[in-house]
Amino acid sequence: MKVVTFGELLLRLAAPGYSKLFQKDSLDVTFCGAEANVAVSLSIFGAESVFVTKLPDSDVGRAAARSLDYFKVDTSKIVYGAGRMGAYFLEKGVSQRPSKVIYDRAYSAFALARPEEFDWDDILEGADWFHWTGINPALSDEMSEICLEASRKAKEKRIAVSCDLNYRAKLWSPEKARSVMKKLIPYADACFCNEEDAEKVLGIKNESTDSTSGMLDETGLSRVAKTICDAYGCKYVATSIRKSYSASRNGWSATLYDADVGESYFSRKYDIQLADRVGGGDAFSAGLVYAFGTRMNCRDAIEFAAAASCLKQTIEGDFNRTTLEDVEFLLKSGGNGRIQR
């Protein structure tokens, strides 16, 4: 299985532990990014994983690419050029204090990328799957064109396409997101989202569910997924369900809607003591792409993806270092956390 992911590779600058930003004299520095997180996870699962981006032609940009080489992600299609390294600052929340993210992405090499810099015929050669997220077109109008061109080329080559809506309020407005994404989502075979994404990006709201308070209406979730499939032609819609009891403890589950049979499949529910929830959605996307690519049925696919994402949220950093064996053990054990020796 060969998967190509496309997005921005970022520098993550995190306050140590659960301290406030700049409370201490240092920051923990790693590289990450939504689609890069997916690429790493897929490579660990055993897929042939290719990551495409544009990086600054500098020691920083080359170091960023090497961070993916460690996980055996193919970085040979990365473009280098003018611009800076995009970054974000993270302050991890605890108990009643929420986590905070501050973006520093303007004028990055990726945000300044132009359509002619990517040869999609070459990039997608031999690929089985292409994955991108709604963060990309939020960065520039040119990036919207690039995502459209890439998705069109993938469909011409009969490559499956997935898109995680990944709405980011700090990058664009719901109105702008809706006007752009409605042109892009019809190219997606699989759409990954949560309820806020569906409402903000596609204008489709589940009136009978409030995941924050814990009120969950499974019929409403299925109705939203069906509406997305009917409106945009997607074959699958996967929705993550997060219940935020506090910044330290979340409920986690997911559902997958199959448009061909008109049925929704729900995963088991997990109660997670969070180590680092950032990247949890990307781990969910990677789990689904892997499950689809290895031809799991829908019930097994949503269980696999929910479990993979659950485990990621117990791991520091954006990358999900969870193996297939880790996921299978969680599914068998139910998550009792007993020591293995």
Given for the second form:
Number of protein chains: 6
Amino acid sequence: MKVVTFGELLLRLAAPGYSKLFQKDSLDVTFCGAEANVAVSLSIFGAESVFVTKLPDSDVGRAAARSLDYFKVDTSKIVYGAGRMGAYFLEKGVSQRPSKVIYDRAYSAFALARPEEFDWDDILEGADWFHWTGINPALSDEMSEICLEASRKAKEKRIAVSCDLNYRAKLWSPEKARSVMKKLIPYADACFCNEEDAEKVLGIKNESTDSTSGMLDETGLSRVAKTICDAYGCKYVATSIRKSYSASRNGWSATLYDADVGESYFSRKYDIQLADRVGGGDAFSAGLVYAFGTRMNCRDAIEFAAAASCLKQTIEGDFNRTTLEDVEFLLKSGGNGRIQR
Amino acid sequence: MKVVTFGELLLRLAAPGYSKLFQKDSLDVTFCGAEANVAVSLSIFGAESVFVTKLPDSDVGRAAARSLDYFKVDTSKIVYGAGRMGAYFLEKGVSQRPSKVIYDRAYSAFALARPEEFDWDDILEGADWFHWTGINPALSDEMSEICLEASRKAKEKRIAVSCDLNYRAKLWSPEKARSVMKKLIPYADACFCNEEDAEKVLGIKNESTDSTSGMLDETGLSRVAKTICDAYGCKYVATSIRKSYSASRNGWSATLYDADVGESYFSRKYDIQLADRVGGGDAFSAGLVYAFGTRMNCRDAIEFAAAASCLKQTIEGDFNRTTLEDVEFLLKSGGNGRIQR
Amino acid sequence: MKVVTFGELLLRLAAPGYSKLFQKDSLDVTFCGAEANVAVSLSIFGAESVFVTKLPDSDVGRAAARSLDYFKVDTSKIVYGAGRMGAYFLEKGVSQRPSKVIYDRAYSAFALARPEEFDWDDILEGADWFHWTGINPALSDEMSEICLEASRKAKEKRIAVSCDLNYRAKLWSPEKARSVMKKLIPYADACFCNEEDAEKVLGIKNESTDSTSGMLDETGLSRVAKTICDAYGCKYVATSIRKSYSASRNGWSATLYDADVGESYFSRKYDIQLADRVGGGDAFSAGLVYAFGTRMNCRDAIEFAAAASCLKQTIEGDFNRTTLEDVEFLLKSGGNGRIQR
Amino acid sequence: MKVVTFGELLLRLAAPGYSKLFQKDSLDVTFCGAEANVAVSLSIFGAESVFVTKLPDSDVGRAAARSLDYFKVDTSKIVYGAGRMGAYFLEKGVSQRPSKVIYDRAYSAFALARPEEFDWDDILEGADWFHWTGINPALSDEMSEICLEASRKAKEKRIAVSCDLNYRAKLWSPEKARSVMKKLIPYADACFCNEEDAEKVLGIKNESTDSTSGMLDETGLSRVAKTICDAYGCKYVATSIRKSYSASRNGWSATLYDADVGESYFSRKYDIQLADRVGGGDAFSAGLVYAFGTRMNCRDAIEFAAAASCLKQTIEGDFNRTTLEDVEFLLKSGGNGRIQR
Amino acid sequence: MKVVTFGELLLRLAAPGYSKLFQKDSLDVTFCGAEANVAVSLSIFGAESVFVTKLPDSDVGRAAARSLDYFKVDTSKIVYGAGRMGAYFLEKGVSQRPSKVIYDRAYSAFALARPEEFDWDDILEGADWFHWTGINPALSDEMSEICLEASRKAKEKRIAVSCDLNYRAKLWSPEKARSVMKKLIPYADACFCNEEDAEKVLGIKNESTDSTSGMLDETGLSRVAKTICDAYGCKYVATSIRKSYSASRNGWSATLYDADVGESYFSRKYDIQLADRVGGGDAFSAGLVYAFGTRMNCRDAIEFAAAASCLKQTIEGDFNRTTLEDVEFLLKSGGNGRIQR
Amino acid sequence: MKVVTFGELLLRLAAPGYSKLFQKDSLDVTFCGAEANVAVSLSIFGAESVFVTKLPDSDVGRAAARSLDYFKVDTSKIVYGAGRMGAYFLEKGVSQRPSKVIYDRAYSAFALARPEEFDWDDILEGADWFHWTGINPALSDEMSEICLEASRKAKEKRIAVSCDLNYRAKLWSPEKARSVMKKLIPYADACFCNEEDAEKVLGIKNESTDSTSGMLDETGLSRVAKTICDAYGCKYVATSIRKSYSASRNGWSATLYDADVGESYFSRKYDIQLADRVGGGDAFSAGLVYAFGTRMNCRDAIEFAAAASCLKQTIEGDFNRTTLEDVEFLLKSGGNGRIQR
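Alongside the form predicted alone that was just displayed, please also present the structure of the form predicted in complex with another copy of the chain.
All chains and molecules follow, beginning with the one already shown.
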């Protein structure tokens, strides 16, 4: 199974432990990004994972690519050129104090990339799956165009396409998001989102939900998924369900809607003591792509993706360093956390 | 709003993370102190905050002052002279293992300070508020005298005075505390305490409480506050209410008694996953001084102070690095800890 | 009270904090081992504690011994010779992600030790108690022989013997364990175990338990203990009871069966936010040896051992750095974790 | 003595110790910048030091300002607005391996600043000295205009002006630098530079030097300084002289030319084991401004500035945390490095 | 250019900074090994670099392979199986205190590997160069056999072979080394060594040298190289020349003997302030293999290899993270260490 | 050989690496002291080493004692009581920037100790040697009295006594030192000092020396030593000779004067790249005590002590973690620093 993922690779500068930003005199540094997180997780699961992006032609850009090479992601299609390395600052929250992300991604090499820099015929050659997220088109009109071209090529080549809506209020408005995404989603076989994404990006609201308190209604979620499939022709809509009790503890589960049979499948529910919630949604996407690509049925697929993304949130850093064995162990053991020795 | 705070600045030597003291070969080092914590929080909230103390005239003393300059606290009234830097060792607890404080503050420059070293006319010039805590007079008879003189001058100048009882069993006995404090409290417009303070320092016991189990009775607390106001002429008594479930998790709320209307206002209750509970009470005092100084009504004031001090306990170090925006966000969101990005 | 403990000293290489192994570029390094953990805890409690092992004659082996000297354990009976230092890698889990131990203890100086290298007459001279665990005979047939010889000598000298069954599936099979241990247990006055040990090593199953979910039946546990005493002539069987809710939170309690009076004593139950659960069982053993050695009655003994081992799990590292005062404080305060200052 | 310094404040992200960039998983983080370094050093020396810049209105920008507040630099004139925080990555070299700086300062709030954002009448009110460097106009044409306006205003107000040429090849070409700087230098009373600056920015070459090997000719340097004074009307030209033996060891000295008397003064020569050479030139500028401002004679001034900047290079970070006492001690002791206790 | 390198991958556990082993409570952890160091350097230079070894099938072994994937070394030919991960402890010296290496590599998966586990026809397919070192046959007789088979296959396939003698006194005696190596060296086209290696492994002594004081005689070195070529039929002998002034400072240069023309080429001499001297010889080997593989002439080749290995010794860790550009910059600049910005 | 050493144990709080004090947010923490350093070194060399002091009865005091237990120093004679733990802050210098020590040792348990707290008959029982330094009597008059009593008892018991003059200008004046020490030195068989000590404490000046530049005259040193022996009846005077080139590099050698034969023996000279010079003199004392106690001749003794103390200065921390083997290796190899593997 060969998956091509497209998106930005960012420098993550995180305050150490649970300190406030610049409270300590160092920052923990990793490279990551919504789409790169998916590519890494897929590679660890055993897929042939190709990551495509544009990076600055500098020691910083090359170190970013190496952090993917470490996980055997194929970085040979990465384009190098002018522009800076996008970055984000992260402060991890505790209890009532929320985690904070401060973006410093403007003018990045990726945001400034132009359509002619990516040769999609070459990039998608031999791929089974193409994945991207809604962050890409939020960065520039050129990027929207690139996503459109890549999606079209994928369709031509009968490559399955998945898109994580991934709405980011700091990057674009719901209005702009809708006007752009409604042209892109029709190319997606599978659409991944949470309730807020569906509402902000597609204007489809779960009438029975209250996202602040984390209370969600299963029937409402199925209705949202069905509406998306009807409107955009997607075959699957997968929704992650986060109940935010505090910055330290979240509920986590997920649902998958199969448009062909018109049914929703719900995963078991996890009560997570968070190590790092960033990247949870990306781990969920990776879990689904892997599950679909290895022909799991819907029930197994949503359990696999929910378990994989639960484990991500117990691991520091954006990347889900979870193996197939780890996911299977959680599914089998139920997460009692007994020591393995 | 200009606030003058008076007290000792200490060197805090904390075992890293949750290790036992001297289990690791380094100590995390910050400067702090019950009163300095108040001064820093006020400055971050936007008040003009002046901190008065005596420090050793050495690289250590000067570094201590700089840690306040960092937060734009006005350190120009600090007196430098002979004596050592007071210090304390901190070991943070986990679960059933309690946090431990070991004081090394004897013979400090501050404890050895003499009344003539502080020119209160100059120091209090233009101030709206004067704040001190019961730790000061516990250090020496000279310090009691200094607190008395400062309080008198403040009264003369019609500056509001607040005092946090802050009883420390390792510094003085309840008997000594009572004999000293009963002369000082009458100068305080606002008195801040917890139940143990009220009992130990003022001999006023909440008959319906059991401080070990953390069970508290609201009616009893109102009665304690009223008794204080009646006895010492305070206009406000604010009490923080901590329920210690374990060293990792505490309940937290507060109440404010307004003697003029004879009514108590109770804040919402927080269930805190503790990052560092030291300085929680000081953050509460700072919240109240800020609230009073900006003319919040009692209901808003106690909610503001409780929320600010809740957030402090999710932050490492004595200082409450919380901004007005952070407090308002908690009050608005209810503390679900959802990531801000 | 002089206790001789016999076992292996290992190099523990732990991923920092809650990171995955090799996620960070350093490893936290300590020396430890099931039996050494007991020796250190006993020494801290005030017993004269002698630890016997074989170590490589190198800077590594000598540093290992020093880590015991630090706690005033008597290391003068340690044998030095050829072979490597046994080691283990540790990755601490969070929430649904379990902790992982990877052993690298094959071919260690201890595993290769021969019976003639230990002079038990000399080693046990003046001792009141001899303690070892089931890990020793799992390492080699020579080690089984050594344990047998040591136990026999102890019996001759009327020294009390305790054995912690300590089953390790990666070291031997239940069948091998049973065939070896059934010859060794009859020398033990006190047998320490958990339910899994009893079943795997002795084939005695608690019919009313489900070790995965952590559900346990008190009657069943008493029955298991009685069966052990009847079969092997032990006077006491102490069982630790862990309820694994997650890798971050465990229930913990214990029971002690006194064969003479045919009664079981149950400790109070602790709900632990785990700092490091490794060494919890060893701390329990040390608590019991200390309790028996200082003539506590059974009720006090099991409360002491449960409290001591509860505190261990709130401390990083294998060693239980808990003092008598700490245990007594927990027993008195009930573990509300209020700060000590 | 009140000095206003104008320039950019940058986030410095340095590889820990002497590791290569991204070899370790954290970066040491400080805020700094050629001009901010001067402001901090002046404040530590005791001058009233005002720093003017534009910062992003974010947690990052505010933390940057706090790092100057820590040293009591007056940050009240800083402008906040849109744009990012300029940054640079630093890898410290060893022996034959050179230190490397990678800039990430494009599109910063400062680089995007517009002339109308700075009210120089207000900013320069009461100042005795105004300092800026050649990095400013290299950032944008608007910045050149701002420097011109500030210099003009300073002249009007009879405030002394100093400029450090500070040529950066990665920011502009010698041609561009010359065309811009020749309009700005005439406003400078004092010009600070090294030989490379003089050649690249002003096209004035020391005919008898070889900057690679570090061989310099004193007569040549005097000639260069005289040429600058003649061409631009400066009263003083100060030149730092670095002999780069390796990334770990440099020779360091300086010369000051006084145009009025037509004479050059040479400092003693230091052989420095480098802790961090970045900021050495800025410390030299600060030393000179302080020396001129406190009316030292030329001989003392150049010795003071050379000694202060020598000490900077023994301190980690861009800032020269050296006090007056430290400089005087070096001048008196000659730098034998004997322990002070 | 495709190079296959064969050898062991070790876990390096280094005391942090310049501390003594176990003086601090953590160890810096990397993976490395004489041959792996060569493979990584070659990959960074741009060669297609394949590394062959046997690793334990565990999280430790897999992390080891990932550390090579990071540098895009081809790890697909690595064999996984039983046995432990070889390791070594490192304590870096300062001044008169020497660095210390303590091996813990006995019973490793690699040392226990058997000839049938490596399919050399497959491994060497398409390779231009095969490199191994004298450490391999020192580990076991099977490993000697494997080296012999690999060398034979390489010869058959007309692949160039290089061998670094790499004598390790703790692994075998000179006698054993000679008896084994004299059968293996004849397959080597190029032989890399230092004087001690030549003497211990081949019994060829530089009569005019004194290895303790580091005094070496160039004529003597040429004679040694010629003797090796005459005896074993090598075309090239390259010798690194280390003058050990102290643990902090070494002289470094090299010579290359070309048997065809019967001439020796000497590199320039470097005076190195050491960051980490371990891996210097491996970097030298990698430099030569790269130089030969890219058809440099002898004079350029020895300069390239000497410069590359000089730079390695200014970098922490075994790996030479030096790029082609870095080497060229040193050759051009002469190593004055001027900052690059 | 059993040695009793008497002095204060201090908490050393050192800025990490070469940072300025409080530049970083942690301090490296160890326990040490001029006399404790001697006791530890002697224990590592293999002597039976007893350390006597008074410590605060707290977690801090007990951790201090444990740091000696780690090295098997006998701590059973340590007295516990009221008072604080003496401490010192250390900032390590680089190049022209000197190291700085800031004492915080006033009011320590040791400084407040009274003569009746030490039972010298019991403490000195079975000892061969008694060692103390001039820091002790500088702390208080009681401490002078205690030193006098201990010295007298030692003489009575025919125990050899050594005293390191160890003058500290911050603790007492030369006048006070002389008046006290002239009563104590007559009990010393061996007197250890450097030139400054001899001058300040005993008023005996090397006429041909210039301690600032480090130029010393051997004849002058012999004359000083002879004068001491003549005046106070010492049998040996050993003088360490430090040439301070910079804070990073020192010359180091030593001389021993034997009064019986009236001759001086000079060690070889070391040029040291300093890792931590603090404790160098104490290591020298320990080397001499060990050398005398094991009956080395004067020539060997001074070489041994100079080599041991040279090695100390290459090790971080006050303690000389150098073994006999390390010293012998240096004496044999001459300190070329070649790696040991």
